[in-house]
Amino acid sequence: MADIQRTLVLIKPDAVQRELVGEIVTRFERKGLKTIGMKMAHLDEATLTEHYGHLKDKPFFGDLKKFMMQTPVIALVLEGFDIIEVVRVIVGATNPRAADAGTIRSDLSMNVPSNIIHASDSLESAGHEIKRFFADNELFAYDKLTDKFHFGEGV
């Protein structure tokens, strides 16, 4: 049986300002994802460049910052098999206009800067980025009665 996992998913300001979060956060409820994890925030410059550092010699990145800065965001921890596939699935491509039909960025957005949320793109990265949102008390470890029909009977 496979693991389960945990990744870090941001709604950003534009998702926000559009009064998008909760028909954002029922699509990963309805694929049985647990949300261990939530909170609002306003990020920071230093947490944004850590955040964005791969993206630093980009000719957009202080607009980027900017962008990110203007309202908080929500900020997800999620819990799932292969939860970074199957999150990365559900958002959709960067651009959203080559963004599968039915995935969040494709059904509610239409440019990159504003392409209404973040996901993780590895195990590796969501472990730092859970931890540069969330402090270890603020994620919670809970069982949820639909767990087994999602995921099994085992889990």
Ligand code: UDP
Given for the second form:
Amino acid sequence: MADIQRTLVLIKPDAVQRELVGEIVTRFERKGLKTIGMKMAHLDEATLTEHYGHLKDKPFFGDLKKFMMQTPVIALVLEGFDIIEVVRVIVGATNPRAADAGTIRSDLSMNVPSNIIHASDSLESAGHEIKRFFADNELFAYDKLTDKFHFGEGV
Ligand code: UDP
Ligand code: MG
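Starting from the form predicted alone above, please write out the structure of the form predicted together with the ligand.
Once more the chain from above appears, this time first in line as the rest of the complex follows.
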């Protein structure tokens, strides 16, 4: 039986500027994924230093943070079966030029750091990342009436 998990998505400033927010949200909706949190936030350097802490020794760390502060981002929390892996598959590889065709990064972008979207890469990082961007009362529990069509009866 698959596990119900939560994952954090950030729609990055390049997507906000290029008016791709609706396109990205639509891709998740059409897959049948459940959004339980959504907000706009202008990230500060301290938050980004923490969020991208695993990259702090990389030469592109400063440029990445500057890029992420250019405009507000849209933050989403999605919930569902194996959602971390499902969303990473939909998002595609970090380098958009190497990403599989049909993924968000392959279809909509050509470069880093401007690869459109962030998605948590493990259960552990999803837990930290959701807490970084959302308070408990900004996440919502509700029944999604279309689940029976996406998942069939008995799940
Ligand atoms: N990035 C970059 N240059 C690189 C690798 C990564 O600017 O050579 C940026 C890119 O925006 C990427 C982010 O840093 O999405 C975080 O990198 P990570 O390795 O965590 O990739 P992701 O989990 O986003 O696929
Ligand atoms: Mg990552």
